[in-house]
Every structure is written in C-alpha cells, then in structure tokens.
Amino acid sequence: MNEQKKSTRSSFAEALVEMGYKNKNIVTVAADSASRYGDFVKKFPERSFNVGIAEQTMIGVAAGLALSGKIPVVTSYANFLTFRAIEQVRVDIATSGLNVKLIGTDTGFSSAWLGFTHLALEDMAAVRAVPNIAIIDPADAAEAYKATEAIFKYEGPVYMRLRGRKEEPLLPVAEKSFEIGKGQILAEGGDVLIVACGGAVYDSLKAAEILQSKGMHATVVNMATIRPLDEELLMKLTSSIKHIVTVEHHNITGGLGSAVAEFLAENNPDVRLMRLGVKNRFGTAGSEDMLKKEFGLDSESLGSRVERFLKDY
C-alpha cells in the first residue's frame, strides 16, 4: 500500500475550497467549528457563517439557506451533530430532502483520548434511522476528496463521516473512481468476503494479507457508501462466496454490519455472516491503536477472528 499519509479532514477541506470556486452557491455553517473548513472561511468569508456552540441552530440556519437555493455544508464532532441535533436533521432537512451536506468529524476511534463522549461509534445508526439521507464513510484521504466532490453533484441530504487530524496511509482506492452507492473491490479471493468501510478498510486489507500467508484468500470490498448500499455488488459476490464478514469502526448495530445483514437476510440467506465492530459497548479513552486492539479491530485480531470463522463454519 502507498506509504504516503494524509488526514481525511484536511483532504475534505481542500476539496471544499476547490468546489467553492466552482460553485458560488456553496456556503458553510459552523457551530464554533469553522477550523474544519480549512481555508474556505478565508477564501469566501461572505459565504461562511458561525452560530456558536449551537448545533441545533446550525441545522436550522442550514435548512433556511437550502430553501433559498444555497448548498449549505455543516460540520461538528459526529456525536454532537447526529445526537444533539438529530431532531432538527430529521424535521428541518430530511423530511423535505433539502440539499444540505452534513459532515461528522472525529468518527470511530479517531478522537482517541477525548473519551466516550467524543468517540463516534453510534452516529451512523442515528442517521440510518432517518429516511432520505445518503451515508458515506471514506476509506482514506484520497477517497474523502473524491467523495466531497461527489456530494455536491448529488441532490439531497448527505451525511459523511470523517476522522480526525491524524494522517493515515493512502490506500488503493485512489486508483478507482468514486460513485455514491458503489462499492470497490480492492482484493480478490474465493474463501471469504470482507466488506469494510472508513478506517476499517486499512486493517481489513492487512488482515487479508495475513490470511493469504496462511492459504486463505479474501475478497475485500471498500463499501464507502452505507446508504444507498451497493446491493448489486453484494448479490454478485455472495453468489459464489458464502462466508461474509463486515468490519467497521462503529457499533455493529445500525451501521454497515446491520445494512449488509438486513439485505442478505431478505435476499441471500444461504450465507454465513460475521459482523465485526463495537458490540454493545461504549468507547473509552486511548490511542487509536490501543482502541482498535481493545475492540479486536486491528489487523492481527481481524486476521485471527476471520480465520476462526472460516474454520468453525
């Protein structure tokens, strides 16, 4: 994999500025979180608004701007955006399908030492419970850039998960085009299908390498769009691969694992599915590496868990 590193947050900010030059209707609304927009505020001060630490107000203002023909972008820590303001997201934005782009940052384990109040491990579940909102969880900075471009071509509300300031390795996703609602095959093998999103894609690819060294071959899919899910790709792959594993830096209830399980239960029940993520627990303070290991989501743990899954069934 590429040794270059970059954060999804900085990549989003760069793409936002680029899109700002191309589309004058793009505006930002911050809840004392304007730094997440990078240079956009400096480049376009007349299109940048800050309502203070008031996420619910931020959503209301964004809804008004959308009704006026603008394309508002709002951002905050994912937990504050999706839980503190979920009523406003539901009532003000989703019910009317307003063209608002919701950006939740510091998702998964990336808020690290800030503890369980900031570790966003249930945010997708909250948004998936509300109709009409596309959900995107980019695998790396290159995909975050492409996804940012894509959300402004998409008409309607979008929730995109970004991680923190930490730079992460760039993955093979940069070699492929990004399209909302389409998964990407990053590795191919006939023994097990690993479907991952966001920060879990890196360790899933590493786990596939560990499995290959033991004679087990995995297909790894980067499912960056959780809604709409790439059902066509899942049906195609599960027609021949019967062991399916989902991996996410999120609770297994309500996120990628739930989306895949719900689809397969209704369309292809003849498969074995194991969902890997956070199970019935809150997060805790610690470095990302510590937390991934604690929850069994580092590459070594993933490799061992998938190996047992293949041997037991």
Given for the second form:
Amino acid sequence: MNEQKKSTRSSFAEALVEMGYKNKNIVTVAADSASRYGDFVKKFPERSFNVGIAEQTMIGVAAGLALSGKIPVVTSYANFLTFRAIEQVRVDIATSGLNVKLIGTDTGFSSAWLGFTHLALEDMAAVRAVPNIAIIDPADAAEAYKATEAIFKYEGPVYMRLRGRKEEPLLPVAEKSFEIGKGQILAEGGDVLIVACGGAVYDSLKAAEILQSKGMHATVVNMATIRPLDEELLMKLTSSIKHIVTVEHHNITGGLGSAVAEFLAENNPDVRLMRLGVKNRFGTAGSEDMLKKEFGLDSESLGSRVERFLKDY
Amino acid sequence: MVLPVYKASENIDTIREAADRIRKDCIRMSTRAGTGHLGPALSLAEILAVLYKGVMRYDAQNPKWPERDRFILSKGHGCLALYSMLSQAGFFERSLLDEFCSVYDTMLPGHPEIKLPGVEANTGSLGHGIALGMGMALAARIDGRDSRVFVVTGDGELQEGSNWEAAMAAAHHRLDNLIVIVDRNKLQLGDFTENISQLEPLADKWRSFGWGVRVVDGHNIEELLSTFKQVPFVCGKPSAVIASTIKGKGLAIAENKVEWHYKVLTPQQYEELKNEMSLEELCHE
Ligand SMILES: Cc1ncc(C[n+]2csc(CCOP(=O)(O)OP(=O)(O)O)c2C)c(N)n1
Ligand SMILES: [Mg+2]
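With the form predicted on its own in hand, show me what the form predicted together with its partner chain looks like.
The next block holds the full complex; its first chain is the one shown before.
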C-alpha cells in the first residue's frame, strides 16, 4: 500500500492559497484561530479577517460579505460552526443560497481526547436538516485538495468536513478527478456494496481486502459528496448488488447512512441495508484508534460486521 | 445560616502549597498524556486554590450537598488545574490524575464532564458558563439557599456574545450570588486578545452591564482572598473579578507564549526540569 501521509487540513490550506491567487474575491473570516487558513492570511492580509471567538458573528459577517459579492471562507471546529451557529447558517446563508464556504474541522474522531464538546459526530445531520447546502466529506488529503478547488467553482453554500492536524495515509488509489455530487468506485466486487465517506473510506477499503481474502467481494464507493447524493450511481450499483453497507465517522442518523437509506427506501427498497457509524450516542474521550475500535469502525471490526451481515441475511 | 462543611482556611501558606501542587500536577499530567492545554491551566492555579481552600463551601464526601457553593469552569480547556484542585480537595483519589487523557472513556478528559465528582457542568464549548451559573444562582434563590455560584471564564472567551447576554440578564435579575472571575491572561488561542478583538476597557464593560467589578492580581493569594471575601461588591449586583494573570505562569518556557495554549513538555524536557522545579517522577510504578 502507498503509505504517503498528509492531513486534510494542510491540503485544504494549500489549495486555498492557490485559489486565493486565482480569485481576488475569496476572503477568509476566522473566529480566533486563523491557522486553519495556512499561508492565506500572510499572503492576503487585506482579505483576511478575525472576529474573535464568536462563531455566530463569523457566519453573519461572511453572509454580509457574500451579499456584497465576495466569496467568504469560514472555519472552526465543526461543532461550533454547525451547532453553535446553525441559526446564522440557516437564515443568513442557506435561505438565500449565499456563496459561502463553511469548513468544519476536527470531525469524526479526530478531536479524540477533547471529548464530546469537540468530537463532531452529528455535524452533517445539523447541516443536512437545512436545505440548500452541499455537503462534502473528503476521504483523504489528496481529495481534500481537489474538493477545495471544486467548491470555489461551485456557486452556492458548501459545508466541507475536514479532520485534524494529524497526518493520515493517502488512499491507495490512482489519481482521479473530484466532482461535487459524484461518488467514486474504488474497488469492485459483486457480493456487497460498501458506501463510505470521509475518514471511514480508508478502513472500508482495508475491510474489503480482508473480505476478499475470505472469498467475499465488495464494491467500495467513496461517497465524498453527501449532498447532492450520487443517486444515479446508487441506482446502478444496487440493481445488481443487494447487500448495502454505509460507513461513516458520524452518527448514523442524519449523515451518509440516512441519506442512502432515505434514497433506497423510496427508490429501490429491494435491498438489505446496514448503516455503520455512531449509533445514538455521544463520543467520549479516547485516541482515534480507541474510538474507532469502540464504535466497531476499524478495518477488522468492519470486515467482521460485513461478513456477519452477508451470512445472516 | 448553614455552617460551612468545608472549613475555609485563611492560611496563606496552605493555599500557596495547593497552587504549587496544581502547577506541578498540570505539568506532570499533560507530559504523561502527551496532550493538554497547559498554558490555560497554569494561569488558574491561585484562583482555584483560593476558591477551594479559602472561600467556597462544599463537602467533598457529599459532592451533591445542596447547600454547597457551585463552581463552573467555563473555560473548560483549563481542566488540568481543576482536576488537580478537586483531587486535593478530596473529591477523588489522587491516583486518578494519572488517567488524564490516556485511558478510554476516562473521567478526566480534555474538557471537564459532570461524571467526575466535583464537576458541576459539562464545559469545553466557550461562552456557556455564565448562563449556566445564572440558572444555578436563580435556583438557589428559589430554594432560599445562600449558595453562591463562582464561574471562571477566559478573557478571549468573552468575545462570545452569549456571555454578554447572560451578563445583562443576571444583572437584571439582581443575582448578587453570582460571581464571575475572568482569567485575564491577555492571550487567546491564536494571539493576544487585543490583537484579535479588543476587550478593553473590560472593567468598564462589566460595570456598564450592571455588575460590581474588581480588578486584581490573579496570582496574589492575599489579594484574591480578601477580594472574594467582599462579594457581593455591591448589594443586589452580580460580581465580576478581573484577575490579571500570566498564561503559562510558573513554567518559564511557557509564560506569555501563544504557542503554549495547547502544548506540553516532552518527557525529556520534563526530566530536565524535574530537579529545578521539584517535580514528581513522571511515572511512579
Ligand atoms: C465555542 C468555542 N469556540 C472555539 C473554541 C476553541 N478554543 C478553545 S480555547 C480557545 C481560546 C480561549 O482563550 P481564552 O478564553 O482567553 O482562554 P485561555 O486559554 O487564554 O485561558 C479557543 C478559541 C471552543 N472551545 N469553543
Ligand atoms: Mg486568555
């Protein structure tokens, strides 16, 4: 396996600086920590603002900038960007479809020991409840870079999930282009369809390898865009594969699993679905590895859970 | 008047020892875990030591004693200091400190949770503590208790508007059993507060919101003690104590340094400082 490592956060920052050169309308608004913007603040100080520890104001200011033709980028720990400021996100940004890029960091298990105030496991649910906002959860740093380029070509509000500062292995797949709203097939097999997003993609691929060694063949889709969901791809794949598993570092309510379940229930109920993720509980303090194990989302647990699912149903 | 169960000590030396112990524990716990908000904990040492050793009424054997004074660490990321103080006050075994951010589902995570005896509210998202404290102060009034509620906020934290909503409401309700202590260490996560979003004139802000205000040296035990004895500063008004502090206080390389917001010593640095600062063994087997 290709063990090159990089964090989604640093990729985002690099791509942001590139986009900053290309588009003078891009501005950043920070709530205290501006380090998430990398060199952008140094390179474009006249287009960088800090409102202090005030996420709601950060969103409101971004909306005002967008109403005046700017393309604002805002970042914070995902929970403070979504839950803390969801009213501003909804009223100020979403109702008028403003061109604001919302970047929630430290999602999934990446804030680890910081505990449940910081562990962002319901953020997509909050944003998904609000119409109009595209939702992206990149699988690795390479995809985070391409997704960052893509969100600036897209006109309208976007919520993108990033993880922490920790370097993560890149996916062992050949370069592919990223397109908002398109899932990507990373492995092909006829027994089960694993649909994953964000930090769950890497372990899903590893789980597929484990399954493979036991004679079970999985198709693995990286569903980096949760909204708009790639319904066409889901329809196509579920016409032949009847066992579907979703995997996410998020509550199974309101995120990828919900999106897939809702779509299939109405459009192709002739399948078995298992949603893997966090089930109706908060995160708690632990290392990322401990948390993944606890929630049964490390590659080994995933492999055995999928295996059981195939045997039982 | 209910007799205080915890016998407040006015012995300055006892309080100073507690503050020193807090510092050493914070340094040790964070080094062991390889994580933690060390700078933000170190500025709190005297404030916590004075409150728990010389001011507040509580019963560590009966943490839910209804008549107790309440404490809320609104700047929850300063929890290292709180954990040390609570163990010193007898709420739990000292050995539990070793679990800080190193055991799955520990009672001592990176922000305080009520599952730990002595912790009154879950915090870690900034800007919640004053409203929580106001609720507790109202409950004390309803029940006719003379419990007081002490809330410690960061200074950068005061940029959150929610604090000022609660400040306005608490003054309106004449909650003179509510005391906010601002850990005015002049730094926040990314820079000095005055470089990010100016807080000054901070005392005037609180005064204009209807609070009684004192500005004190947050590392001066005598001054803190005599200040807390005078609450409420104005009858019928909540009290704000702006405690001038130094972020990272007591650890020379960390003092007043923005990067020590969320940084810890390496085990090697710890060993190098051990004698000079008379720190404990990093791991006792
Ligand atoms: C609502 C919210 N936004 C952002 C953060 C991230 N954060 C943690 S500590 C901190 C800086 C706090 O500065 P200050 O209040 O001055 O506390 P100090 O560390 O200086 O004691 C920030 C922005 C948070 N915990 N909660
Ligand atoms: Mg501060």
